[in-house]
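A single chain comes next, written as structure tokens; it is the form predicted alone.
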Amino acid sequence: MASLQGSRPPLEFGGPLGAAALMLLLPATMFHLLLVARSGPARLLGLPPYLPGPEVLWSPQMLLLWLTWLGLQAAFYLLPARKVAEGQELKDKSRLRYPINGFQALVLTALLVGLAVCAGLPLGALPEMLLPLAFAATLTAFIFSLLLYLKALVAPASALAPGGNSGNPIYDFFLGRELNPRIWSFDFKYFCELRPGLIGWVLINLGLLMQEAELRGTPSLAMWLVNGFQLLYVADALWHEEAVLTTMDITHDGFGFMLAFGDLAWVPFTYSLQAQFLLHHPQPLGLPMASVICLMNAVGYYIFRGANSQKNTFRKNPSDPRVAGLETIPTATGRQLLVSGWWGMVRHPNYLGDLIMALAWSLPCGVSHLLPYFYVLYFTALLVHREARDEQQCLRKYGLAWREYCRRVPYRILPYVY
């Protein structure tokens, strides 16, 4: 028994107590943000103006609307894909196959929404539905996570995730026991990772923009920028959907409450915070400042996309002319570590680009309130924590080669700072 325990990876997120706290704290934070964004003071650290009762949160119609949204995205997932990609090699040496049709789902959703708006769908009413919709998404995430946990109890050992099998039910429920839970070819984690939440995020943003147009005659420049920046980010993620197959979420983390709640509830209802803030607290924005913010977003996107594309090209084919000249460090696993190009600048250049874009999304909201900058603060903490988890995994996997890489590339995210 001692050797079995010793073979398990160390517990993350503070173990069972930390997992339990996060399962309460994350939904509470999401609802706090939804409430204060529409309040007059809009204080990030202040109390919400009121606590909504069950009659405000619970709505069978909103639950039905939310389940219809999930069903629509599931139907798009099942459509013929422009490409079918193979994932990373699993414990049993097999590789799962994934449809690459997320961008197709985004386009089809846009067409459907456009037709519905032309037919009279009041999309501008969506902002008034955010609280009951967020409650429906949270309830769905809890029930879904429970079903995933029960499904994992009968899964073979080869299908289990490295970290979500501590033996503690609370911790395993949070982190996820099964690595790639599927029914036939439908992969639940892969489906949730990019589709319902990300596409829902831009749809909520659009609803906020349309309500602002109804209230003030035209959307503000700040609202246009936030919508445009975040639509570009989502469209890019779905266009490069195959890249998600090499991320920690897919290759290492089980599918439990952490990812289910994050994908289905946290992303659409908290990532739309800047647009929510602007609807209730319009901010003046001149063209000179807007141009500077656009330039900042473009720089962040250039770093983010360049780093990710370089990594994915190298992983798929190290002999590709675009990456063949880059310097590498050989590892005992047979894989090579990039030590030049974007990945010779810092260890996680994609995170640097992500953070620059996050700041650009918040600046249109002005500097009078801290609330719109919650995303920057949260995302910084998330990426620093994620980077630390990634470092530990790479050290276990690559050993001395990883130490050499860290010696050659001493900065983690921000050159000469961190």
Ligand SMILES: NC(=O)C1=CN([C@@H]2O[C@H](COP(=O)(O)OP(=O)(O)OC[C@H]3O[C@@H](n4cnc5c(N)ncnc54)[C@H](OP(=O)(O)O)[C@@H]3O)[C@@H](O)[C@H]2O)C=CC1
Second form
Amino acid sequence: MASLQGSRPPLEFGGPLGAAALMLLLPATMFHLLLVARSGPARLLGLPPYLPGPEVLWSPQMLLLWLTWLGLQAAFYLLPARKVAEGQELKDKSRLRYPINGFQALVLTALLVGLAVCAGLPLGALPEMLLPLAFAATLTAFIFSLLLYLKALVAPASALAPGGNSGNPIYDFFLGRELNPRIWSFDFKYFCELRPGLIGWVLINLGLLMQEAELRGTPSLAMWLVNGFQLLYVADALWHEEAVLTTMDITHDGFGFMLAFGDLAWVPFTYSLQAQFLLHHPQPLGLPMASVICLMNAVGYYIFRGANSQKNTFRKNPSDPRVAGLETIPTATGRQLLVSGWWGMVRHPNYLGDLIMALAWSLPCGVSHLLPYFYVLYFTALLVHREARDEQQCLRKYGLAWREYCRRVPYRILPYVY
Ligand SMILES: NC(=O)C1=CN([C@@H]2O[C@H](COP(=O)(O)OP(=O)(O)OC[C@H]3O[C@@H](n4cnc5c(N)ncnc54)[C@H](OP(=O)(O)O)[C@@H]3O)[C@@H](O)[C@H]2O)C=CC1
Ligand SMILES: CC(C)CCC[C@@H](C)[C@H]1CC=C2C3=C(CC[C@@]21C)[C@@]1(C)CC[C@H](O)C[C@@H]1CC3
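Next up, the form predicted together with this ligand. The previous block was the form predicted alone.
Below is the entire complex, every chain and molecule, led by the chain shown above.
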């Protein structure tokens, strides 16, 4: 059995107990949200209207539909790519190669779905299938994580992730043991992170919009905004697909239940919560308020994209004229840290932009319910926790230079507050 050499990193997520709790809590929360979004009172903290029996959750046809979706996205992944990018250097000094064709997959999916709808595919029926589809996605995530765990048993030690190899099977199953599990050139983690879940999310949103049009004659302004904002976010992620290669999910975390469930089930079925809520609880939205919300999303996107692009450009080529004038701190690794521009404002300007967008996605749902604000609450917790994890990793990587950066840029996400 492969094992990691050297000192073991501290346990995260509350260790094995925390991991076990999260494995139960995350799917339970997802089903809770799916159930309450369609209930009359739509109370985030109330009990769901009913507990669905196995006949509601389990459907072989829905499992087949879900597997077909995964197969379709896998086929798009295998198509020739406009570019092949190299990932970060691995422990054995090698670099993996990744196809950059995520945006192409989005366009092909849109064309295919467009043709199918013209041919009579009832996309508006999708909202009625969410519960059994979410169950199929959860089941596949569990089975898939188990297979990944078994695969890691025969992987060389150099292929294992820094975390996720504690020796505790529950913890390791949750965090994931192998860093970049692959079969030939097919990279499971990279594929799951950006394709079936993110594209599935916009497809579910579209199904909700179409059902609203069937029910009420036309989609509401609020539904258009939520669909438009989230489509922009997903299209942006796929357009800048290469940037995901430097995230901690790809470079640091193993591929286990957390990411498999997060990518395949959590993202499509909970990130579409605002559109689910709007279908069952139509909200009036006037043009002036809609304009304010659009402006808020634009400001959030401007910060998010500006900060991410500035860092990516700098990491690719520090002499690029767009970033060459920025102030930097040298580090012992030879890399530099930006200390002016977006990265001189707070230590995670991209998180700030992301959070502003998150709020803009919930505001079209009005202020009568807390439920559509679940994403803002969850996302704040996720980013605060993620920021703390990244901070630890940067401190290990850059030592004193990172401390100097923290001294020069004292706020993490929100200037003068946090
Ligand atoms: N919608 C969602 O559910 C989620 C969205 N996101 C979004 O994804 C994007 C990527 O997030 P994430 O990977 O967490 O984090 P970042 O893109 O912020 O990456 C952090 C890394 O950037 C580098 N870095 C940090 N500070 C500096 C600096 N001053 N100068 C140069 N490089 C620096 C370090 O890596 P190094 O030095 O090695 O380059 C650090 O580890 C974000 O926009 C985030 O908002 C993230 C998670 C979930
Ligand atoms: C279910 C758990 C609470 C945790 C699951 C986390 C995942 C849902 C997220 C971990 C990192 C993610 C990133 C994105 C989506 C969510 C997950 C997979 C993006 C692809 C979103 C779009 C951005 O432009 C890039 C993000 C990279 C990280």
